[in-house]
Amino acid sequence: MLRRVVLAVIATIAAGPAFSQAYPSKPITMIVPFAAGGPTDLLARIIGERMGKELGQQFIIENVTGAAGTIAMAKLARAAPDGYTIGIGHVGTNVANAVIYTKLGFDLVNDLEPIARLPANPMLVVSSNNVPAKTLKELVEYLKANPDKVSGGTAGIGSGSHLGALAFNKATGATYQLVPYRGTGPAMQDLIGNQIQVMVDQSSNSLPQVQAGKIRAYAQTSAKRSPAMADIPTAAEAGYPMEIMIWNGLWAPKGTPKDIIDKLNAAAVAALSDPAVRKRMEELGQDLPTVEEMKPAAFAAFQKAELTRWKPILEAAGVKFE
């Protein structure tokens, strides 16, 4: 009998590392904190797509939307740490709300596992095709004589647009009305419609619409022009300085262990290596991360740097949410 138990044991001991080189053995679930068809979703697509391949497993995307992705991350915080549920999200989600938010029950940056760091996006200064202004001085020109009539889409407090409108009316004095969203993907359709007249949005949202005529570009907020859109001018050379890039991130619950983590890292590194891949990024104006950045220490470290430099801004504004 004890003979029996010994070899169990060893048996047990020799399967670990194949059971571990067993995950991922079923789909794996990427929670998206905003609504579909916008630029964290639209990300989240083709990067859970590839990783699905590189892994051998599908990704199955939940749009988890409300309080600016709070409620995507609270949910990512209480799964389960076994490499099935990840989530995805930005400066917004993961530094951001740290910051707005005082009673998540959870905390943003020590609850969760970082993965990697994954593209930024500069983002455009854009309008209705309504709006008559046809340059970004003539934009804030037309802000300041319409204070109360003119309205721009958010993803709710602490999204990456209202930081961008944050730093919109700090860097031109101009303000408008705010109207939050569960994500800038129905906002946009607003903004084609004239519902709104103003986003401040990202460029991967935004870019292919600007391109089809169906709203206008006034500046892009990237320190030198993106050459998918080389056309708009910089914030700074239409002159009101105002740089601002919305990166992105994946995450997993805290304890997942490290050689899952590990894996879902190399999966996103070969998605973010892939031509195809590439191209569609940089077609959308984004700026890809180098695989040093994207290691998960190196992006942890990454994300509290950004903590620290969002938390004053943040607090000088004087956002916050109970």
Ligand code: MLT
Second form
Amino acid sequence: MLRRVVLAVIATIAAGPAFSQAYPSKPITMIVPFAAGGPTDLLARIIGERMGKELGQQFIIENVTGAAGTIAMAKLARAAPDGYTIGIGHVGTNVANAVIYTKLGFDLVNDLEPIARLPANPMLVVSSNNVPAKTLKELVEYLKANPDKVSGGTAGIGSGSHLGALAFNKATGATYQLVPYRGTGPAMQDLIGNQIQVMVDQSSNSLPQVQAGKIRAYAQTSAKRSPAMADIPTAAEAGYPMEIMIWNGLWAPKGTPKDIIDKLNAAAVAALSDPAVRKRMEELGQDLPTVEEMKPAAFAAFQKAELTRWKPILEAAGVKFE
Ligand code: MLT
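Could you switch over to the form predicted together with the named molecule, since the one displayed so far is the form predicted alone?
In what comes next, the whole complex appears, and the chain from above leads the way.
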């Protein structure tokens, strides 16, 4: 704790007007809590590349995997609060895990500083092409008839794909064996190869594979059909009401000076205002936040509201990691 106080004091002294006017004067590291090739990594690289252009410094992606993002967030919380280490996370890594993991050794919400809210991904219920089901109803019946024979990918307890599996079970009563990966990028390779058979996965990861005919989609988990996935029914239309969106965001270590947070926020807003970035996000089925929703204070309030919403859901599901 003393180290953090000292770092915060140094950062505050250093972050006088001259310091923050010069910021950033070197590359910025963005910690990504899941393996390369997955939805969080993809978003990090798109946003990081464009933020780097805005700030005139390279964004270096550092994949720090394990324990559904808690290892990455611990590393972020310990980093110097100087604006040169930030992290990307989502509702799993920065809300659900605050409820699920009770012995993290740091405060997942209060030891991090919200920078900006990022796009939200609807999820897709998908299977390998080997599964003998053509509709969500047939998939549910198949899972119920083969309770121990079907495996599904997650990125660990508390990951977005784990929250998706919980929502799927709540909506359908069907379950599958959860196989943890370091991200749904690696899990997707096993789904395509039928080493695992199902997944509830973020659209940005699954939709390109569905469009390439490598896996099958049964439903999307948004309230209404995303234009990029107009031919895929919502879970409600397919008979099982189930809404879950994996929203993303950027955080910095607590104590990062406000004017640096504001510079990073402005760069994230510029990135999501770029027509090429918006087009790419929309093609992947993502919902983009408004500039107002992206502001640090609005994002902090949103995160706290999500914590209040998810806490009883996870406690009712008995999801705890001691
Ligand atoms: C990923 O990037 O691998 C995903 O966000 C993992 C997950 O949360 O399911």
